[in-house]
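Presented as structure tokens, the chain that follows is alone, the form predicted on its own.
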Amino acid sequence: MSAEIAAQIVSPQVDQRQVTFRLVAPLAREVKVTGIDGQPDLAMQRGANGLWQGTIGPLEPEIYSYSFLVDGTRLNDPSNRYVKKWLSLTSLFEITGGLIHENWLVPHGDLHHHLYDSISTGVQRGVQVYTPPQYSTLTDELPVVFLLHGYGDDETAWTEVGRASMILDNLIHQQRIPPVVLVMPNGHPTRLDIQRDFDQYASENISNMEKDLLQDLLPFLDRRYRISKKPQHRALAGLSMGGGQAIALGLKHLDQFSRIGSFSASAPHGNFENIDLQMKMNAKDFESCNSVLNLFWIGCGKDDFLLDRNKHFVKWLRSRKIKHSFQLTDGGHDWTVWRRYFVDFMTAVFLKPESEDRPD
């Protein structure tokens, strides 16, 4: 063993529900652990050779994010390769406890990563596709769910942090859902520019996403996977930015998708007439969409910064008499909520369609 490996410190060290963090920072005056959901900042103690250490817990089973604050400067844990890739990186750790997103001893599906030629955007684009266990032995066309990510993410977010593939493995094993194909495309056909106004960017991005999804990605998938072409066997869902995309593209293309899921969405906003224009819908469209819309599932947390925007959109849906299910839950704008929403949506997709608008 090399001296470098032998000197490597262990951080974080998870012992049941206790977590110990360590950082070598000999010149630091103060080191804290920050950003753990539901926990105050943890002041770490300095030991020999500038090794800082602190322990927190017990914590409930979940996946947690955190960072170090070293004399006020935010840092990732250099000893931890488990990170969440957003616009900036954040360190992660997991407390296990039998949750549906954990790696259970069940048959697992396969995760495929493709680069496909997107003629509409002029570049190659990435997509991840989950196929269920024993996919190669199945002969029927399978239902397919398209799952979109948030503004700061890419096509890997729903599996690396959202644990979507593990969730499906476990749900299929429990026979709560049938075998299904999950498609997770890159949601940025427009080059991401964080200095642009979000809604201005989102409008252009949705337009480009529509072209890429329908003209490029769907034909690519149809050639390679046994997925149903029937709208009643296709669903479109997403979180945050992806939730806004799912709403806009789903309601516009009910000939392709009969089930829509919106998790903490950047939903259409403005006065109701402006939303009509954004959605390109009129009285005839409102009436006809209910005949083919099997499920419109909307979820948002009580502490989510997009809650008012979602409530306003739900009022628009009510005023236009578009059937939907609105779930107001605990939580904010984070993956703890979205993993739970994904489970709820997937199980709802395969239930008998039912409209349930839960009051605020």
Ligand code: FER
Second form
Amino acid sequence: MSAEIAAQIVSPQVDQRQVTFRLVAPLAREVKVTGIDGQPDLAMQRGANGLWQGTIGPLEPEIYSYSFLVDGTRLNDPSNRYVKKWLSLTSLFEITGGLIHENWLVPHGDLHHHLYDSISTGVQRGVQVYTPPQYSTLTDELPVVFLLHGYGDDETAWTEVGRASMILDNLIHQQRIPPVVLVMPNGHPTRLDIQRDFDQYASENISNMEKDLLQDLLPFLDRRYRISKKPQHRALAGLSMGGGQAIALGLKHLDQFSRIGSFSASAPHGNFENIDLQMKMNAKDFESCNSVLNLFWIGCGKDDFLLDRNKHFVKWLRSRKIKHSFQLTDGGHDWTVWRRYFVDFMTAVFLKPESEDRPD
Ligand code: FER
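Counterpart to the form predicted on its own, namely the form predicted in complex with this ligand:
Below is the whole assembly, all chains and molecules, this chain first.
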């Protein structure tokens, strides 16, 4: 009987800006909704046939994550197919309201998924590439942005949860940015092992990412796509673990990238005293940085568990007189923050007129 009811229930039910959650759990003693971004836990009420229900709202338009807590055990909503499905699985729901990440009635670009030969790691690796709506009619080489994901994610996270391709469609339509190619590599060239220490894993992973990105992925993309080879038209950005990768690889390879974006970065890793060493930089490099680095955009939320690292990193940048822009924003370590950072970063990337770029 519960199985039949479970097959019929609708959860979550989004009605305007109210959301009702439902779960059939006849033997449960306590059911809550937990982890809704910016909201306290919601106690659900038990009704007939073991059907638990709870309603929250009105909520601001946003994409929210949540889980059920059934007698203390965290579960996804079994009636909801919209799931963030990486290292940790989380149920999602969306309240629409004309936000920049929504599917507007505008021309859309194309999203490609490739498996390329990664000689440096000895396996084939995945990458997603977004080409703008105008791509087939343009003949110029387009600017390109490399966008890296976090520790718990893969190359599909930035589009599925981050809505990066929708955001670009809309920004391009609004003419706030020109047509651009977006490359979303897989950020785990080192095999993920959650039992390993994160900082140790992430540092080793950066070295492998460096080889894979420069020796394998870039040549693959240069063969397949009309993308600029000029550093002033290439940006590198990432969130969390990917922010750490963007910082380290961006600063080290300013001959490849002239704009760096760091969203809630996990770098520096471990020891805050040896950042020079971690970034593999010395006095000569600090000086040359400012002449080639067009934009160094750093964002971190006030409630982010990585804020301390970001503050140390920004302090280090100041001590080395490396130009940067640090945005200390509301929010924690979550996608509501990163979608906004992506919009702010992309518009900042294209804010400077071409004439201010360094010469070819
Ligand atoms: C940690 C520091 C940072 C950690 C993870 C991160 C697992 C990064 C998370 C991310 O990329 O989202 O100690 O432990």
